[in-house]
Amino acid sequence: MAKIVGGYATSHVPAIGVAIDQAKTEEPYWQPVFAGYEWSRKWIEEVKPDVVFVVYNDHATAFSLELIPTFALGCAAEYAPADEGWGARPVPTVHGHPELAWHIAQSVILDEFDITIVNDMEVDHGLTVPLSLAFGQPHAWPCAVIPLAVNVVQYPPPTGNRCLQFGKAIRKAIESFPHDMRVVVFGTGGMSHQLQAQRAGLINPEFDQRFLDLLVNDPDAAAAIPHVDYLRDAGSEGIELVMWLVMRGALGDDVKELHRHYHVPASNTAVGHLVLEPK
């Protein structure tokens, strides 16, 4: 049977991808950011997942205001890196796992999560930056990837509780898959940041650290944070943190925190990173 062996949460700041692609990771500005991922790079090499399930949000590449799925599960065999306006990132094509993805789709839909199934889409920095942080710059990604795109761009996004409960349904789906494989679930986005209007550049370390603590130790409390609190305390893009709750729900009730990293700033964003292990 398939087994979830870890959870990996990280910000997906596009400038991090640029720093990797342009060999700037050792520059003084960027070195403290990437130093916090050295431990987890070794960890994931040792864990050797067969599949990573990546919860992320699309940034108007696969979807637009014409089509806004709340939860979109990729069931395709591959996903090309998207051109976000300055050319596609020089990263490998992402190869999916259609058999497991369709199994998850069937399981969660029958558990009354009405997702959108996607068989053709490109993936942007929201997915490729976390893969680069975890796996570096390989010629091919070392495992299959199943993408789950969550709408956190156009109001209303899903609640934290809905994301946490969806993660639990994903866990049930993965662990009922009748083939032996190791799965790591990624939650991406955040942490506090705002990209526009009078509060552009907002970062709130106090909110971020409290969220990290709640995510590990009291996910129900983290899931109860209302949209307005994210907006007020973590900026308009802080709502991306609900995607971490999908990952947390997939790990079960109790987890062990293996690694934590927090750095301010990277571009105009607070960078957070956790590695968790189900107990």
Given for the second form:
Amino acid sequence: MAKIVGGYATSHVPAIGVAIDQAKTEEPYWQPVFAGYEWSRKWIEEVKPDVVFVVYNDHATAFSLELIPTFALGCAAEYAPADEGWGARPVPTVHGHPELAWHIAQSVILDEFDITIVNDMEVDHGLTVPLSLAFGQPHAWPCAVIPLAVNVVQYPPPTGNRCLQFGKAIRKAIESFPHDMRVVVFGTGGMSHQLQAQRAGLINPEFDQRFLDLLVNDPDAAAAIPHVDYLRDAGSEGIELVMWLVMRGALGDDVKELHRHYHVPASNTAVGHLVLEPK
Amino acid sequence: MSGNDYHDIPGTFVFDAEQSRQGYHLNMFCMSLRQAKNREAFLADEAAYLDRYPMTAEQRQAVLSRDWNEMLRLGGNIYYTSKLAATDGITFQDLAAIMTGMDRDAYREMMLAGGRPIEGNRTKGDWDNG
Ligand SMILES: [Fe+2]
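Go ahead and give the structure of the form predicted together with the partner chain, now that the form predicted alone is out.
Next comes the full complex, and the chain you just saw is listed first.
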């Protein structure tokens, strides 16, 4: 049977992708950002997932205002990295796992999570930056990837509680797949940041650290944080953090925190990173 | 307390239903700039290119004058307007700096020093009193 062997949460700041692509990771500005990912590079190399399930959001790339799915599950065989206005990132094509993805789609829909199924989609920095942080710059990604795009651009995103419960349904789906397979679930986005208007640049380390603590030890309390608290205290784009709750739900009730990293800034954003193991 | 308690957050446009309805054509114009050939066509003749999108005169003027906060006020969303910034060769960090009214070095310094703190930036009242 398929098994969830870990959880990996990280910010997905586009400038981090640029720093990797342009070989700037050793520069003084970037070194402390990337230092916190060295441990988890080795960890994921040892864990050797067959599939990573990546919860991320599309930033007006594959989806525009024409179509705004709250949860969109990628069931395709492959996904091309997108041109987001600066040219596509020089990273490998992402290969999916249609068999497991379709299994998850059927399972969660019958569990009353009415998701959108996607068979053709480009993926933006929200998905590719976490892959680069986890796996570096290989010629091909070392495992299959199942993307789950969550709407966090059009207000309102799904509630924290809905994300946590959906994560639990994803766990049930993955662990009922009848083939031996190791899966790591990624939650991406955040942490505190605001990219827009006069309050841009907002960073709130107290909010972020409290969120990390709650996510690990009291996910129900993290899931109860109302949207207005994210918008106000973590910045208007900090609301991406609801996506970490999908990952947390997929790990089961109790987890062990293996690794934590927090750094300010990467461009406009506070960088947070967690590695969790189900107990 | 209504569901719109986020209207009390200073210096912030929450991209809710009202903003999205108002900004549809403005944002779809920005979305078109994701393609290189459209970026070229827009830069070659901005006014003619904008004729393809039935936005309001105010929105059109905000685009032509690159009034980034005004675009947001009129229903633009930052992930869309940033595509216009990319067309102009402006990075996300520099765009943020422009919207705050700071020069790019001062903004970069603020971020390096830990960013804009939450204290004093939580409510519109904080700003009025500051
Ligand atoms: Fe994002």
